[in-house]
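One chain comes next, on its own, written out as structure tokens in the form predicted alone.
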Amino acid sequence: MKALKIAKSSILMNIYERLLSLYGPQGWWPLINYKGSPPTKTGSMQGYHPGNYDLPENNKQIYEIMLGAILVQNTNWKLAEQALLRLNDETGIDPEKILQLSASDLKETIKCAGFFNQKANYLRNITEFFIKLEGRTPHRKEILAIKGVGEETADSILLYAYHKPEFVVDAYTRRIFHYLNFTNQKAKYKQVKELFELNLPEDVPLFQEYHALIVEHAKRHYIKKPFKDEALQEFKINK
């Protein structure tokens, strides 16, 4: 069992190093008022901060990441970013002002991100939660108790907003590591999460980069079936 863990740890780090060599530091999570340049052309065109793992640096940026984690559910970052920019124009990303928006105005503002009826409610929920925190770091169970926040969203908030070592598992992670035979098709979120957390150093910048690199790689190679991933083919586990 120990030998298997060592082998997986080595392979997972080798995959990470391969992806990093292909795409470089991703500078994720983007912040709308940060003037960093995009490392690639597949996502946002602003807000990246490659190599800077100190962000967010204030509560406003923490709150912005929370909002973005809700808005990006079931859509892509470009559309979530558009909604954030519109929220910024309307409220300056001020939680009190967002709560003051009427339901119809909030829905109209974020309409471009899709599922705006649900997301408007979820944004209010996360905003009320953020205000009650009064600057403290929340626990994972607390965030998961908020209606509209699932495991992926909770881990995104903890990893990127609060620098907690929670590995984020999304659909792209599942596709890549199922293709490489690390996981089965029915693996639960916790099982895939533990694959990384039990076999990698507990390191926030590593978790951030790994997740962002997975997303970038999957957008290039795991959209259309059948998947063909020559870059990572050598890491495929033989069953």
Contents of the next structure:
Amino acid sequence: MKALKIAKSSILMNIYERLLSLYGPQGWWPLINYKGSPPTKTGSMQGYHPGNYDLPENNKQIYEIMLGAILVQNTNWKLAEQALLRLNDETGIDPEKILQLSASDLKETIKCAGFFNQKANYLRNITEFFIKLEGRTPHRKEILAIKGVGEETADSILLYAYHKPEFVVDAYTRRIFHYLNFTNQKAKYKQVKELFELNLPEDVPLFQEYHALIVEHAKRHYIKKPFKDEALQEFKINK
DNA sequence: AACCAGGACGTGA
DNA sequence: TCACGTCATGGT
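Now show the form predicted in complex with the DNA, given that the preceding structure was the form predicted alone.
Shown next: the complete complex, the earlier chain at its head.
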């Protein structure tokens, strides 16, 4: 049992190193309010602040990560970012000003990111939450209690905005590690999360970069079926 | 022209 | 608990 755990740990690190050497640091979480960051697209070697794991550097950036985490739900970052930039134009990412926007204005502003009716509500929910925090770091349960925040979004906020060692599991993570036979399709969120958290050192920059690399890798090899993934073929578990 | 995107929620079984 | 349906725009 312990031997298996060590082996898995080693393989997970090898996969990480492989992805990192393939794509380089991704510069997550992308921040528009980051001086010296040209608003370009994310992706391999195109992140906003690759290799900088000290962000966010202020409360506004924490709030920006929260907004982005909602906006990017079930859409791509390019569109979420457009919505974020428009919100920035209108409010400067000021929570009070965002609450002052009318519902219709808010919806119109974020329309490009899809699901704008519910996301407008979710943005308000998380904005009220953020204001009430008054700079305090929230617990996972508190964040999960916000309507519009599920497990992935909560972990994204904790990992990238608050540097908490919570591994983020998204659809891509499931897809890759199911393909490699590390998890089954129907594994619950917590199970997949623990595959990483129990077999990797509790290292925030590692968790941040790993998740970002998974997304980049999946975009390249796990969109069209059947999946091939020659880059990680050697790590596939035979069963 | 279907299919997909860095999900979450409500519902009925 | 769980399997589905729903939410919606934009890119390929």
